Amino acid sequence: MTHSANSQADRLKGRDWLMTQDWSDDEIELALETAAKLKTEFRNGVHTLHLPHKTIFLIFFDKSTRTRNSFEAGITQLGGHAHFIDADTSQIAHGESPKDMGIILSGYGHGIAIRHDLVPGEGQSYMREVARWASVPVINMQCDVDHPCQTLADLMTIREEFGKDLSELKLAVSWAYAPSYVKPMSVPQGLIMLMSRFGMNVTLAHPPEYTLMDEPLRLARENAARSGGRFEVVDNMEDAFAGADIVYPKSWGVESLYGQPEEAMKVAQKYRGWICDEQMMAGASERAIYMHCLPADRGSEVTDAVIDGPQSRVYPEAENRMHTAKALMALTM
């Protein structure tokens, strides 16, 4: 690492990762080319004590798998510990406040990491209100606006499949129809906020219900402006699929609605022929790859042919998810 990138490393120690907006685009880059060496250093067995007795809580108000395990297993191989914090077992579920939480569990250990996703309008907050008060980084592990631990390790997926220079690729980020419950909002909006920062064309595609929250689409259109880039909204998943090159169909509940799932269940089934299949992936580009955060549901987002087809980059997606958080645990802790 140049004396430069070293400054920047030291730089980020003790920042917080809420939102990617939050880093410029070179603290996202040293993000990434941290990533890529330690998952060069996992594959070839090399040990990357850096983080040497040092503690990260993982708070959770949702349930998890790639998420709590890329984070315990990246830390434990950082040379570090997780504690994992259900919220609805713990103080937090008796009213204990954002500020005591924040304040005690800095003087425990090094991090505190935070997934808040199904409430519009809370989430986002609450772990601001915690990072106001902790004296350690606080990440973002999926909140109601962002989920930019997903989103970076998708930036880096796609930067291994099409190279660092991605102006003029095509992304699809599209609806789809899940039967199983009102999904958050943040993958898709933490994809338009990031992907349009790289001079990438991305069309953002859902039905009339299903919009977007108004500052993800905000910030979606000044970063495609800034970085030559275009960010467009069409009502079908046809138009946003044809000439695309990376396809991310997944579902999202309507904003209005998460309070009443058995309401917003009614108006997803109205759309039930959002899937993402072969006939689908045909009015993509000849090298297009599909990609989704998982768990996707098969059968109504995406059919197995697709999903388990030589399109898909879902497993190596899923494997840079932990890639991806030791080295933002690496550069903040």
Contents of the next structure:
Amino acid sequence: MTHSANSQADRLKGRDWLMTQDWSDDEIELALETAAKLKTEFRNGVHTLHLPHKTIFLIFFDKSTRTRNSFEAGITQLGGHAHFIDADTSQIAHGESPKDMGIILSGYGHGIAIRHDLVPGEGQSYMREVARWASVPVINMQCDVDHPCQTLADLMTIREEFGKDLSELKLAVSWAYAPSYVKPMSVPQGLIMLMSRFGMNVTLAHPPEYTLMDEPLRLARENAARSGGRFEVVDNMEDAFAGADIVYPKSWGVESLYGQPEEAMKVAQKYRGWICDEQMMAGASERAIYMHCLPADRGSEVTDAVIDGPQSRVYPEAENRMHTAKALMALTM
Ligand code: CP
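Mind pulling up the form predicted together with phosphoric acid mono(formamide)ester (CP) next to the form predicted alone we just looked at?
Time for the whole complex; same chain goes first.
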């Protein structure tokens, strides 16, 4: 990196990444530019050893494929190393406090990343408490409120498709039926908070039981008003998809029923018809792309014809998880 590029990048050293809302538009822009550069360098086989001998601790309270592996591969490519910490097999399971985790892990390394996404009211608070005591940056790998690593990769993917000016685009974020497990609320919440900042017209669709948390809804409205975009909520997938340029149908749970999976599934089964199929896609714009953070319930959230079809961008989207994770680590650690 040049001297001026270095000073620009250094402004984020030590910063936490807990919600996209905590970073300014310029800071998000810097993260996206850094991710794009790292992506090109990765594809060209250029070594990017920006974090030699540095350690990040990855604490997981939930399962993961993309997040764990994008961070582990990413830190290796940056010259550092990741420690995987399973909350269930560490002393967290015996009640070790977020304060102790923050202080102790800060003494061993250079960054802490946390996934704590399945209990409404807990994940974001836990991370903020770790961050209060940690002397190294804390990264949110998905909480109850936001999945900022996912939505940053999504924004990168959308910009690769449509360019930097997103102001004329319509994004449909819709609930969809999934029987596999009760999925967190943080992806739709993160999407409506982040995409509304860039002038997009964001439409959220869900059955009545699946309302999102108050704060992300408030921020989506406020961001849209500030950016000149629009944010609206409808009660069916068809209206959300009408003329949409980007469709993002996925499942999430009823806020009051996390921890009661059988009750939650009873509610979900009323809405088995909420699937993204070719007929649903036909209502979107001709240039529409289909996105999903994955894992997707094939045959329930989406048909194979759509997720494997020409409009699907799920694999570039998943790939961008690594480039954005690397950018966040390189900038903050
Ligand atoms: N999209 C996402 O966060 O994937 P994982 O749950 O596999 O990490």
